[in-house]
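Just the one chain here, the form predicted on its own, laid out as structure tokens.
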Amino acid sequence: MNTMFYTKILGGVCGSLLILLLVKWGADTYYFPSTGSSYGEEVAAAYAIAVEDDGNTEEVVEVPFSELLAAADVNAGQRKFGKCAACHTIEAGANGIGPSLFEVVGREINSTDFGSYSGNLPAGTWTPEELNAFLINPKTYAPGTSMNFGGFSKDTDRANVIAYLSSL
């Protein structure tokens, strides 16, 4: 081949780069055309949309977890379980992929012969309390837990799962 056809090549690569950057220019110059670049400054916009206040505004109010405790539904915990019951056994010394969950609330952490816990599970016994911190997000309550289970993130979804375990 002769030098030529590359330089045919050649021309025709830049000519059509040079149309892409014409065509640029020219969609910036149209839809920005107060800076006449999409990289310049920023804009005001052209009008402002008024929204009034009705004063409807509702506060959340938090309510704490000692009542959604009490008033938690044993069979409503019982359903959500399920997530759990995937690795954890509701019977008395007979573990899962996880250790069994019969009388946790109030035994140490800890204390099963489950054999080695994956984690950073903190020293002391499983309070109500303690469940629905770990409930929350296993892996942010114990560090690099093997759990691959992301927790509840419902404050009553949490209770009624505790209120499930404490009746066991």
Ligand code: HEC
Second form
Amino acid sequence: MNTMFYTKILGGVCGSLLILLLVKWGADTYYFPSTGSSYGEEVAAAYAIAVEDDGNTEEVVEVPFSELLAAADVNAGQRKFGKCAACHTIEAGANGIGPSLFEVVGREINSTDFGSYSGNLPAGTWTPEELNAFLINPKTYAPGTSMNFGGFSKDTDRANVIAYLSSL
Ligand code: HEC
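Since the structure above is the form predicted on its own, I would like to see how the form predicted together with heme C (HEC) looks, so please show that one next.
First the chain shown before, then all remaining chains and molecules of the complex.
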């Protein structure tokens, strides 16, 4: 009698579990029909929409140098000029290891009375754009130049220094 009672309870519990399992299986099959994925796995409940790829996945925002220059910080440029001051003065006619940079913006290249130009700077004018190209890496811009300076890799550093030089 007692045994019968427990057997019935056990049977009931087993039966309930079986039904639960069946319901769960049914639900999984219903909700994840295509993948047969089991519960808990992430399945996107959406359609994949084909997006046209213009081949430009990474957007590179290139700010024109003129804009950088317009927004440049003359005081920051003056501080950065400390790197140049080892060889250059900003006084007219006062050359050091390098030629004076007084009014260099708009000046003809190789045009001061500095007696030691290497002859490897190009002919032309020191426009802001030309100075910018030069100061990225002088040795790349003018192979053989005697200006021993590694360059400023940061656009803003170059813009600030050129803005400072323009202000002289
Ligand atoms: C280690 C010394 C040294 C440093 C540092 C240096 N320069 Fe020069 N610079 C020179 C020399 C030397 C020349 C002459 C190059 C040649 O004739 O090839 C020169 C040439 C130049 C010229 C061309 C001048 C002309 O009359 O055509 C400019 C512009 C210039 N430097 C700007 C700068 C700026 C700006 C910095 C700092 C960011 C700087 N230089 C840092 C030594 C230096």
